[in-house]
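The chain below stands alone, shown as structure tokens; this is the form predicted alone.
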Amino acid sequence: MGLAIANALLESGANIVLADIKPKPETIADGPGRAVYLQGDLSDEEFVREVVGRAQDHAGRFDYLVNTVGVWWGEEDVSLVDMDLDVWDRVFEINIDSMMLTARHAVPLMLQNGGGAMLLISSIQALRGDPLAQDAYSASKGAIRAMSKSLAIQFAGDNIRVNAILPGYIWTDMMWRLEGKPERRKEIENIIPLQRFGTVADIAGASLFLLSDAASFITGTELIIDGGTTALP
């Protein structure tokens, strides 16, 4: 999602910076706009200040923060009652730490410039329990809904609005479990009301109009993209 993401934002013009734990990626978007690609961990605040600043020193100003790190591991991430403790201390380094300390370096900046907008990335786990626990990861991306909601309040006199995306079914590399297994696919499909599953382009898509000025009175708000699945009864 992050990669469909920055390089919607490098076929609009944007100039950014990616950061991920991942070596670089061979799919980044030529442009219009430029592109600095840093590894490294964004739990870990020295990164993220360099990450940041980078930014800041690329683009000359920083107008938009997109966060969509984000683990779930499967077999390892059950029921609390269960779970190793240091899953889910990881769990939550990685999926809620890194949002706060990206928005935590970044704000400042925004504030420089007169505002900016931010869109951090939940799921539908934040809504709904599961019959299949995966309790670090809902409750983690049941944070960061919270967290975005906050910044939000806190910041809209500062013209800096902060939006969620809750995603439902992703066809995404963290569906492994789903690869080689195309009947359980299509269960998971009929579940859906639009019978797919979504896309990184449908993530893409609803981002860039949220960081876009046609989103100009959207902050503090979530928006699910799920084919209709919490809509179910």
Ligand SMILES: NC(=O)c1ccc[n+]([C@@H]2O[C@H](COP(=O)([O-])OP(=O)(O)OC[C@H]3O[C@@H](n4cnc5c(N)ncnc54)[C@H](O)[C@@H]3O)[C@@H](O)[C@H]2O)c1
Contents of the next structure:
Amino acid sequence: MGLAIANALLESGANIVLADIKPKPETIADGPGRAVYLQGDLSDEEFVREVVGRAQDHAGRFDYLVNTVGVWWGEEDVSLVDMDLDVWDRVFEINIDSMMLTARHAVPLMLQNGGGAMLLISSIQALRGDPLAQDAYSASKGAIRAMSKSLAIQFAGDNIRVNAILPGYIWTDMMWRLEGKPERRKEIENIIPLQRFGTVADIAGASLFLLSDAASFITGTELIIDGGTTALP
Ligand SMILES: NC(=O)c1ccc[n+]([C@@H]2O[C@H](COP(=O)([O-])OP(=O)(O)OC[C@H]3O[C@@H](n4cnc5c(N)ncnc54)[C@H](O)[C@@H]3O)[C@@H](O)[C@H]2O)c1
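What I would like now is the form predicted in complex with this ligand, since the data block earlier showed the form predicted alone; can you produce it?
Full assembly next; the chain just shown is listed first.
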């Protein structure tokens, strides 16, 4: 999702810094915007400081922050009664601290600019319980949703908009467990009212809208992108 949003921003002419713990992907769009890639751990404040500072230098201003970092460790992230507490802590560091730290370092630069827009990627898991317990993931996604609303209110007077996207089932690397299991994939597609997984293009299109001036009166809210899944009774 992060790469698709980054590519859509580059294609619309934005100069951006992309950061991820993984090595640089080969499919970064050619422009017209210019891209810088930094590899590192976004739950580490020193790295976040470097990324945000590089973005300011690279673009000459800091308008947008999009954070899509997240891990879903299905095998270890189980019921909180049974979970190893190190797993709980690490999921929170990655899923929530990364969002907190990037926002913390981006806000002062947006204030210098006279405003900006932020997008935090949560999940429909922020809205509901799950019979298949993944308690650290779900709780961290709920925290992202609450944090984005709090940030929106704090900085609305400074012309900084903050929104969350709550994706449902989207076909990305996170779905690697379903590779080679077409029958399980079909079962999930049958649950989704639109009868398909979402694509990263579905997320990128909505992201560009929420960052753009077309969404200038939208802050402190969330956009559910789930093919109708959470509309089901
Ligand atoms: N795919 C889905 O169905 C789905 C549904 C709901 C929410 N989400 C959320 O959407 C976001 C994007 O997920 P995705 O589906 O594109 O999966 P993804 O695994 O492709 O993307 C997550 C990215 O976060 C990076 N990352 C993990 N730990 C990091 C760290 N410490 N520092 C820097 N980068 C780190 C990973 O390397 C990966 O590139 C996640 O927050 C995820 O929880 C995904």
